[in-house]
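Given next, in structure tokens, is a single chain: the form predicted alone.
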Amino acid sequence: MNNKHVAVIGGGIAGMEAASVLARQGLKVTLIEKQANTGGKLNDWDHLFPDFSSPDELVNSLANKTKDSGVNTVCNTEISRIERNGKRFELRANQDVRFFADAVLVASGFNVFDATIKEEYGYGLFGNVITSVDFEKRMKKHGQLHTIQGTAPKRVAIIHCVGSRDAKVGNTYCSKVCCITGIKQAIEISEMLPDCEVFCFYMDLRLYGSKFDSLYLQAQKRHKIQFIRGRLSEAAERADKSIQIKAEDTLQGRPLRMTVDMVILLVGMEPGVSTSQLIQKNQMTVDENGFLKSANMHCARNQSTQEGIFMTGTAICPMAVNETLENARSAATEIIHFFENRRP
């Protein structure tokens, strides 16, 4: 088996950890990054949730743990096309880099929903209405939250649900990360600015992973974030920059009109449109959603179905860390045991 090289697309962490469990297994790893660093989405994050870790921390060990055990990270590249020779595979890239390996993973990782096709909510129309990514962006680079005018906001609204379980839009599923992250970013808001108020306006709120239902008890109980069942059906920005949101607050059945000082859009997470150009190419086959289709959903999660061709983390589905991770080391199992399993 240690002939065997295994080539991986996406350097991000999915990528990173599976590639660093297949080389410590004595098999040749290619590990094929399109942006100029390893890392992902994650190199733009501030803060983990539940336990507001560093994100830089973890792309360091991965990194560390990808050149110790040897593997080949070739960044700056892009694959376009895979292509089946024999029981090998070529796999095309731009400036017509080639690269050839007995078994693909892909770890493409997915796509951030464009806030700007909800236009009633005023992305990129209004500078106070951001992204859940564009604060991630600012904490990480200044430190703080101003609003346009350069002032400490004083009251927040955090929108649920923004490109997630909204048959308008197209996508029916849940991201599964959001309730979760907007939690975790009142709570920071709040320790920030202790005079903010800080509403969620959300649609069910769906905390499954560990700690998760205690962080929601402390955002209530220690950080009075205040959390209003309701989707949002508009907002308009009044002439001194505020913004003016309408929405209906389900569980007293009547409609809520709130003038806030900036609202905050929980994205979530879209099939990566490099993944849609492989499968394109290479009669791969997606889910219901856009994401990849595994050969199974219970027992081969992690192959896709097309045989020696493996996929891994939010090119399945929406993923947290944590269980991103695990999913790269069971998807690098799968080909241990692929190559183990195959005739000569």
Ligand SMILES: Cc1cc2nc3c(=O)[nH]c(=O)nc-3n(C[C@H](O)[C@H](O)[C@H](O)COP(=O)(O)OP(=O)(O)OC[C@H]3O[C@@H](n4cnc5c(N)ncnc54)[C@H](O)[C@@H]3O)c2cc1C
The other form holds:
Amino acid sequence: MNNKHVAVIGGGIAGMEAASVLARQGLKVTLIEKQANTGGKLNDWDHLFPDFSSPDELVNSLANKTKDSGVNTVCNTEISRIERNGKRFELRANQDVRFFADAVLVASGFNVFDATIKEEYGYGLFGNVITSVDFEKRMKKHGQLHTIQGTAPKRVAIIHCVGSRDAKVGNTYCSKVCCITGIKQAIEISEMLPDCEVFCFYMDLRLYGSKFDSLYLQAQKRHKIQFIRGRLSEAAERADKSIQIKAEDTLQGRPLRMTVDMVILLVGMEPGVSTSQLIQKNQMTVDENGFLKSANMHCARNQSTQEGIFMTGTAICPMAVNETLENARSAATEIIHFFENRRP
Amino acid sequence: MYSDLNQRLKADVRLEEGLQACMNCGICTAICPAAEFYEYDPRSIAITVQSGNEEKIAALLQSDTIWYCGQCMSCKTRCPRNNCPGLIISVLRKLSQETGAFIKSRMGRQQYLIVKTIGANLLQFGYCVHPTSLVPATHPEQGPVWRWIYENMQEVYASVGANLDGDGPGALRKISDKDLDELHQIFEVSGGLKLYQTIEYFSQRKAIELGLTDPNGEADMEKYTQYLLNE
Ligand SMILES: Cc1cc2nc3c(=O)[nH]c(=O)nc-3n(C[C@H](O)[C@H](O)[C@H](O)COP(=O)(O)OP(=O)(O)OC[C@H]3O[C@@H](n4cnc5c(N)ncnc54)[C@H](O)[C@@H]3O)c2cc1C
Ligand code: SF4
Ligand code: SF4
Ligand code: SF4
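Form predicted in complex with the named molecule, following the form predicted alone:
Full complex below, order starting with the chain above.
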């Protein structure tokens, strides 16, 4: 097994973790990342739910693990093609760069939903409508939240399910991590700006993970975040740049209008675009939501429908960091089994 | 009278289009202009019909609620489940008319006035509203300007380039007998005329129930009309 070579496409946390586990088992591993740095989306996040830990520390420790285990990391290289050649694979990047491998692990991650598609929410039109991704980036860069007028917001509405669970945008699935992201961001705003009122407009609170519900409790008890059960219908900018939002308070059964200084849209996760490019060129298939399809939902989650091609992380479906890392380790195990069971 | 309501609702193709599966999100209510002014909540309409509860559906058919919708179809553009409460309302209204449940509510009873005005205009002129049918005496809400227009109808309409009751093309032109005949046939074949008759039938029963009768004990629909206008 030791002379086998695995190519990992995507140097987000999924690819990094799987690569280091495989390398520690003695396999030759090349980790290929299209960006200048590994770490994927976590490079943009400021703090991680549910423990407010630092994504940078996590990415650094994963980078050290890959380095120490002997993973060959290649950045600034985007794989556009996987070709099977007998039992081996040939991977191609844009600039005529090629990689050869005995197994491929696709860890190409997810795309963030483009909120301009949901026109009625005014993203890209109204300066005080931002996304959860913008929030993370701003907090990371400035450590502060400002309206476009340069003032501290006194009222913020956080909108759940933007680009998820919505047949109108073609995404009927739940993105899973946005409810808890919203609660995390609500707490952060309230800690930063204690006088700011924060409202979460949700349809269902999907707080499935360990410690998620206690964060919800904390948000209500300590931070007085208000949860209103109703999805946003539309947002409109007023003359003073504040935003008027319309929803129904479905528990009261009454339409509700509210004026807020800022709106944060909890954008969902979509299948990665470059994943779809990879798919066009080989026989990997996607599920009904456009994510990579597993050979078996339960017992072969990391196996694609193509022998020798595996996948991991949010290329399979929306997941949080800890699940992504667990999933990466399970992918590594499956690849090791694949080589062990394979007749030479 | 109110049996098999679910089945009868489902038999209407508009329900298939209007209600796939509602997840109670409230987007339709938030966008609905009627919900802003009345005790009206399209979300709960969708949920009630989805529940299939015969009693609750029967209650809806007899209520003012289903008559508040303005059929603007804004809800259709926004529902994340591709439902359309406005279409569900259309189906409920038709069933309310067919079963006679509409006479149980004030808004429902107005159906009679609508059949007698817009319904009759359609078949008589080919227009829902025709200037000659807007008699100032029965339409005081139109005000003095309308009275003046009404009294100088030919000149006013000619001066704005309309072809009121004239042959050939133009706004408010006379609809030919041949076309009116065709319209009549469409109403005949599609069941529209039958629905007019059903609404009249139940309205007459209501008039009798209210004691609005002539010396022979028959429904006096003049009195009933006055009753509705003052209700
Ligand atoms: C707004 C938001 C906030 C979040 N906050 C948290 C949080 O606080 N806590 C938490 O647990 N989770 C959080 N998540 C989820 C977390 O971001 C994901 O679990 C994590 O990013 C998944 O990692 P990944 O490696 O699967 O994908 P990604 O992070 O998307 O990484 C994929 C990598 O693959 C690369 N790539 C893609 N295609 C190619 C190709 N063809 N060739 C080469 N490279 C390629 C990309 O450049 C990228 O670096 C959040 C998600 C969102 C949307
Ligand atoms: S996690 Fe919450 S906000 Fe995100 S799609 Fe699911 S229900 Fe909506
Ligand atoms: S918008 Fe659609 S899913 Fe939401 S409450 Fe209305 S009918 Fe139901
Ligand atoms: S069609 Fe009816 S229910 Fe739908 S938004 Fe318009 S008034 Fe409301």
